[in-house]
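In structure tokens, the next block holds one chain alone, the form predicted on its own.
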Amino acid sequence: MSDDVITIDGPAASGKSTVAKRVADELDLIHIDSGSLYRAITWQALRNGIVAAQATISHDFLDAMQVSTDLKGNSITFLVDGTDPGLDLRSQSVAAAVSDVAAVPDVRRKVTECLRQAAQSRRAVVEGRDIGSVVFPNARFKFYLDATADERARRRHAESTVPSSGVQEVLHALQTRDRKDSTRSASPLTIPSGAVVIDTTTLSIDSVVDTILSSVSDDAGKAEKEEIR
């Protein structure tokens, strides 16, 4: 298992997706979004008539599922049984069910295995909610992004394509998701041991990216000096 990765964890709308992609671009690394794989599995479950909200996902369904990867630019795309879900990953049906699917222990084990395979022999920036704590616990560089619930709701509302949803509705949805992520029995959302915590509430994307790049650069410089000694 490769631990030559940068892990970026955090709750919904903390900025981790945009930041992870930017960091990968700046360092010429591969970008892997674990959330897209959870959505892909949810999408396939719904296509097969599985009631995801009730977490009726069997071992047989997951064992039979073939997950492969395609590299588009510097980002990994996950294909399920040979099919790229594409924009369907962002459908309302998938969005409504993915947190329940992600709470299923067997699903999390499947995703962990796939993420480790995807990052094998690659230098990558991997984002998610348990990347530094469970998937790559020995990663050299770990970061945890956070922001106040109000700020995260404002951001999510600003990017929403559903104009009928008010900020308070978005806030309620985020708080519900936070609660599910933090209290699930399998790999709950937590700050990974050794992670650098960055409060993004008042920071620009550029500032957060610069903070991470500076941390990585400083650490790499120290390691080089140690080797010289």
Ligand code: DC
Second form
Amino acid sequence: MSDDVITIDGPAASGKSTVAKRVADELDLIHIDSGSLYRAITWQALRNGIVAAQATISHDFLDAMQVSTDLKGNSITFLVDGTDPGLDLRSQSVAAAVSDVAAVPDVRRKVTECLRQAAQSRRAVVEGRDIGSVVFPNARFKFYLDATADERARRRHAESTVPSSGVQEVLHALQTRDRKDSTRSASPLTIPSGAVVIDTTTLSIDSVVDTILSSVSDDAGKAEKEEIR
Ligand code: DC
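I have the form predicted on its own already, so could you send the form predicted in complex with this ligand?
Below, the chain from earlier opens the complete complex, with every other chain and molecule after it.
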């Protein structure tokens, strides 16, 4: 398993995706969004008429599902049974079901295996909820981004393409998602041991990216000095 990864975990709308992509761009690394794989599996389950309740995602269904990867720019895209779900990953139906699908232990095992494989032969920035705690517990660099629920709801609402939902509605959906993600028994959202925690509530994307880049380069500098000694 590659430990040469940068992990970025945190709740929904904590700024993970934008930050992870920017850090990967700056360091010329591959960017892997693990949430997109949970969404792709959910999409395929829904297409196959499988209701996204935990008990209905069978071991056989997951076993038969082929997950492959494609590189678009520096970001990994996950294909399920040869198909890229594309914008469907962000559909309402996938969004409504994905937390339940992501709570199924067999689904988590499959995603963990695919993520380790995707990062095996290349350095990557991997984002999600359990990346530093479960998928790459020995990663050299771990970060955990957070922000208040109100601020995260404000961000989600501002980027929302569904005009009918107000900030309060978005806040409620976000809190429900947070609760499911952090209370499930299989690898819940948690601050990984050894992670640098960054509260992004009042920070710009640029300053979060800068904080991560300087933390990575400080550590690289220290390692170099130790080697010279
Ligand atoms: O980050 P996102 O909204 O695309 O994540 C979709 C869902 O997948 C969300 O309910 C959290 C879950 N998820 C997870 O449980 N573990 C991860 N490593 C990534 C996402």
